[in-house]
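First, one chain by itself in structure tokens, the form predicted on its own.
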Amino acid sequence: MFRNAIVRRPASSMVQGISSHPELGKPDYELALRQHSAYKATLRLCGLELRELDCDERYPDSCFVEDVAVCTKAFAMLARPGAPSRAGETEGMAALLAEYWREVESIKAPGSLEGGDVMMVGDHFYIGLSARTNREGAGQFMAALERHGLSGSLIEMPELLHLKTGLAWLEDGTLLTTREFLDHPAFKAFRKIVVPEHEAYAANCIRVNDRVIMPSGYPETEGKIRDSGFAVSLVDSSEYRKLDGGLSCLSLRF
């Protein structure tokens, strides 16, 4: 059960954010703000109390606050982003996390870890080894999990930005997955909802209490999720897609 979420207002500099899809164009900042407001309203609808941080114009990607920390029931982990342009986004985050957790740990160099590569399934955490999360950073996080009585697994990544680019844990034994992870042995025990290849962006959904929040515009995936018994809320995230971002990226939920 989630009770809180931390979000950060998008900066106008987001139009200069990191993107591997320049063909989608630059984000429309005013539309991005409206979409962010709708996202926050949906989180509140799910029963969360929101803490909204001011925008930080120094860091175009700073609205993707999930990447700078990982929240567990026992401790918070201050991440160390793998993209050099995002390194400063952790500034002030440790003090903020300390308002909610007694124990706040942090990834040390040369480790890198981004929250988008960490998927929580109960007390177990799957950690994707990607261009943003290296083996040293994942190992530090694994060691912290074990110190706190939790567990983790390392996942060798296909050509995806983050683990949660292609996976979403919907709870109730159900995993939303793209084809890249369909036959992965780490996930063989889960019931799977397979995202069609032409709707791959829809794999980045979040289960928040009694609802699945997913991006609008992906009717086949939406239908599959609804047919599996989940209530669904739709949020347009078109401007964040232009920066390789999804719905999970826009908040820290705990």
The other form holds:
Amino acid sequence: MFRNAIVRRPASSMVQGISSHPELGKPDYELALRQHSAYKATLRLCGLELRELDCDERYPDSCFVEDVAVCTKAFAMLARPGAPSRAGETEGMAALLAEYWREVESIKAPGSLEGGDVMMVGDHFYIGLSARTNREGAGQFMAALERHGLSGSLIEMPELLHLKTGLAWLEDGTLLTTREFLDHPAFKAFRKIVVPEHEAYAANCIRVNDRVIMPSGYPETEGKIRDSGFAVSLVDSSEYRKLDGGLSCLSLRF
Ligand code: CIR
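Output the form predicted in complex with ligand CIR next; the form predicted on its own has already been displayed.
The complete assembly is shown below, putting the previous chain first.
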């Protein structure tokens, strides 16, 4: 059960955010703000209390707050983004996390870790080794998990930005996955909902209490999730998609 979420208001500098899809164009800032409001309203409908950090124009990608920390039931971990332009986004986050956790740890250089590479499945955490999360950072996080009685495992990554670009844990034994992870031995035991290749963006969904929140505009994936018995809420995230960001990236839920 999640009770809280942290979000960060998008900065107008988001139009300069990192993107591997320049062909989609630059985000429309006003539309992005409206989509952000709808996202927050949906989180509230799922029962979450929200804290919103002020926007920070110095960091175009700072609305993707999930990458800056990992929240577990025992401790919070301040991440250390692998993207140099995102390094300063952790400022201000430690103080906020300290309001909720007695223990806030942090990834130290030369380790790097972004929260988008961490997927929580109960007390176990899958950690993707990506261009943003290195072995040293993942190792520091694993050691912290073990100190707190939790566990983790490392996942070698295909060509994806983050682990959760291609995977979402929907709970009830169910993993939403792109084809890249379909036959991965680490996920053998789970029931899988496979996202068709032409809807790959829809793999980034979030299960929040009794609902799955997913991006609008992906009817095949939506149908599969509904047919598997989940209640679905749709949020349009078209402007965040232009920056390779999805619904999980826009909040920290705990
Ligand atoms: C970046 O490249 O860092 C941002 N443009 C997108 C971050 C998306 N975050 C996520 O998948 N957790």
